[in-house]
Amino acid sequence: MQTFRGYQRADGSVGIRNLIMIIAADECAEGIARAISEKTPGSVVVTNYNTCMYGGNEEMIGTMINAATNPNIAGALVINMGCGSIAPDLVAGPIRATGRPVETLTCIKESGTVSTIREGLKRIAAIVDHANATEMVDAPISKLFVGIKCGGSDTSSGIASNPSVGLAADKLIDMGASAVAGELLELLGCEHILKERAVTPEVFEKIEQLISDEEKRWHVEGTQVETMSVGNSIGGLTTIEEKSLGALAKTGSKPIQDILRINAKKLEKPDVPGMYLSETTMLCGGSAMHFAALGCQVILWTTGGAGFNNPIVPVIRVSGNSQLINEDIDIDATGIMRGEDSLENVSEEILKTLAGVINGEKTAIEDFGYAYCSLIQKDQRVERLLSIPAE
């Protein structure tokens, strides 16, 4: 797997899908966005359900902008109602700077919903023409950036699916690709192991600091916050540390180039090939949008059996739980649990499936069952109270 066939973008990136994003910059515009999407094949709607106000919501705005510049996106249409403070050009400007076609619409200026939908269908037609004319190229594997996530974890995750994905990630890095894992809370207790893989003293310190910051967010004295799901406990996991050691296995063994931050001030992307950690949330739906914003074209996702999906970034599902495995799962790792298969064999199966998906094959549930583009952001007021800097 030295190359893949993808869509060449003006900014030099290469997508494995050729989608058009319709952004409802405030939730009042969502109905308009979905009406346009229903008549536009290959379109994806992203809605900001959080607020129509800008100040304090920069992380969420940044996630929308960077998701729209994901290699899998050919162009975008940005719509707002017109009475809030998130102007469409605030989102559209950075998208346009990457060379992608982008149009904006404001419902109030367009004289209402019906006329905005009518105008939106006209404007998106030009973006569709651009997407259809996009050249496909044979891209080097160095253009591939793979997100790695776990969810619905159980005792099989740390034994079968996570280490299989970790080994596959090691092989991808050796080929010249890049990969990134997130959910720093689920690496709590593993800092000493991770720091030994840091490529520089700065990354060494960053691992300690950012995992500590995430622990502060989820363990505020006097509050009751669920950091392990009921499904984790039913699946046999007993502590966050036990869960962390299983989750750690999916990051493989290669040197860690950096932790990519996602906050109100910045959204960092990789600058050299290799293995990365990131501030992507441990919450599945939101994590997919974080991975999309970082620039991942595809996600490897390990699970006990349940799961999420995303319409921007295809999700390849790997499970080792024979009781919960079903037709949603792309890679069956249950043979490892029975002692009938090896990590080596399953990692090769993961790479074989990945090669198919990045060359156009669909994942098991690619066209349906979405956790639909959840946007998540850290509350700036809480960050300030916890003394967590955004820099």
Given for the second form:
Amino acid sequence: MQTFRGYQRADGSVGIRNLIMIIAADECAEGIARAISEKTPGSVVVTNYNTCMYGGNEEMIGTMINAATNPNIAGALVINMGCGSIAPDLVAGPIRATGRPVETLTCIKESGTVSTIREGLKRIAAIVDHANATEMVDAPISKLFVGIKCGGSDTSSGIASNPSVGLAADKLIDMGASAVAGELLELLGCEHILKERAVTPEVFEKIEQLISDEEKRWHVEGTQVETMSVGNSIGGLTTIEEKSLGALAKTGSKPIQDILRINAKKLEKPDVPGMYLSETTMLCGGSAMHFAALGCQVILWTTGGAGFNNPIVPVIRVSGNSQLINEDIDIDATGIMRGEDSLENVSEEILKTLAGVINGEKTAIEDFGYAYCSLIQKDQRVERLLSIPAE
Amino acid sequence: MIKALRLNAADNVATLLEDAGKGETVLVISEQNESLGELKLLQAIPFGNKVALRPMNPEDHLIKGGVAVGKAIKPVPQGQLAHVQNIRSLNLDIPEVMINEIITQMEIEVD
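Write the structure block of the form predicted together with its partner chain for the protein whose form predicted alone appears above.
Next comes the full complex, and the chain you just saw is listed first.
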């Protein structure tokens, strides 16, 4: 896997998919966005379900903008209702700066829903033409950025699917690609291991700080905290530390270059190839939006439970839970749980499937359903109350 | 025979690879699939859950994968299920109401 065949973008990135994003900048514009999307093959809708106001929700809006500049996105149409605070150019400007074609529409200015849909279909046609004309190139594997996520974790995740993905991640890093994992709360109790893997003491200090911020976010003194779900526990996990160690296994063993922050002020991207951690949320659906914003073209997802899908970033599903193996799962790691298969074999299977997916093959459920791509994570007003700085 | 996987030589628990009933004898294996001996279960343990390989006293660490991932809150005899009814986090616990819900849903025998 030295190269992959992908879509060359003006900003130098290379996508494995060639999608058009329709952004409903406020939830009132969602119906319009869906109506246009239904008649536009290859389009994905991203809706801000949070609020039509800007203040407090900077991180979410920044995530939306960055997701629209994901290598898998060819161009975007931004729609708002017009009576809220999120002007479409606020979202469209940074997308346009990456060389992608962007159109904006405001329902009130366009004289209502029906005419906005009509105008939107007209304007999106030019973006479709641009997407169709996009040159395909053989990109070096160094252009590949893989998101790694676990979800619905059970005991098989820590023993089979996470270590297999971790080994595949190690091999990807050796080939020159980059990978990133998130869910900082689930690294609680792993600090001693992360200390050894951080490339510098400064990176480790940043990791420690951000894990502690995340703990503050989820565990406010005097309130209850769910560090793990009932499903996790029935699946065999007893404590957050046990879940954390399983979660850490999916990051492999390579040095950790940095921890990429995602907040109101910044969204950090990798500058050298290698393994990264990030502030992507541990909640599956929202995490895909974070991975998209970081620029990941594909996600490796390990699971002991059910799962999410995402229309921007294809999700390759890996499971070691035999009760879960059905046609949704791309990689069957159950042999490890029976003592019949090795991590080495499964990691090779993962790389084989990944090579297919980054060259255009569909994942098991790529075309089914849609993710809302909504994300409500760090409300700046709450962050302020928790004394978590956004710098 | 039903197997239980011990991930690291330092571990005091092994993970059941199938559901096993009370009184059943399981084969404990290493990560390399070597037999480490047999163990009789004191209570039913479902797939993916942990059995104590050695007795633990309150405050003793639960070691899995060579790392302390919890501590005992009551004596855990060898062959007992090591889970939410007798183990707690070293850092951050889940709410008591959820622990009770897990015990109910899993039908864990609590002594």
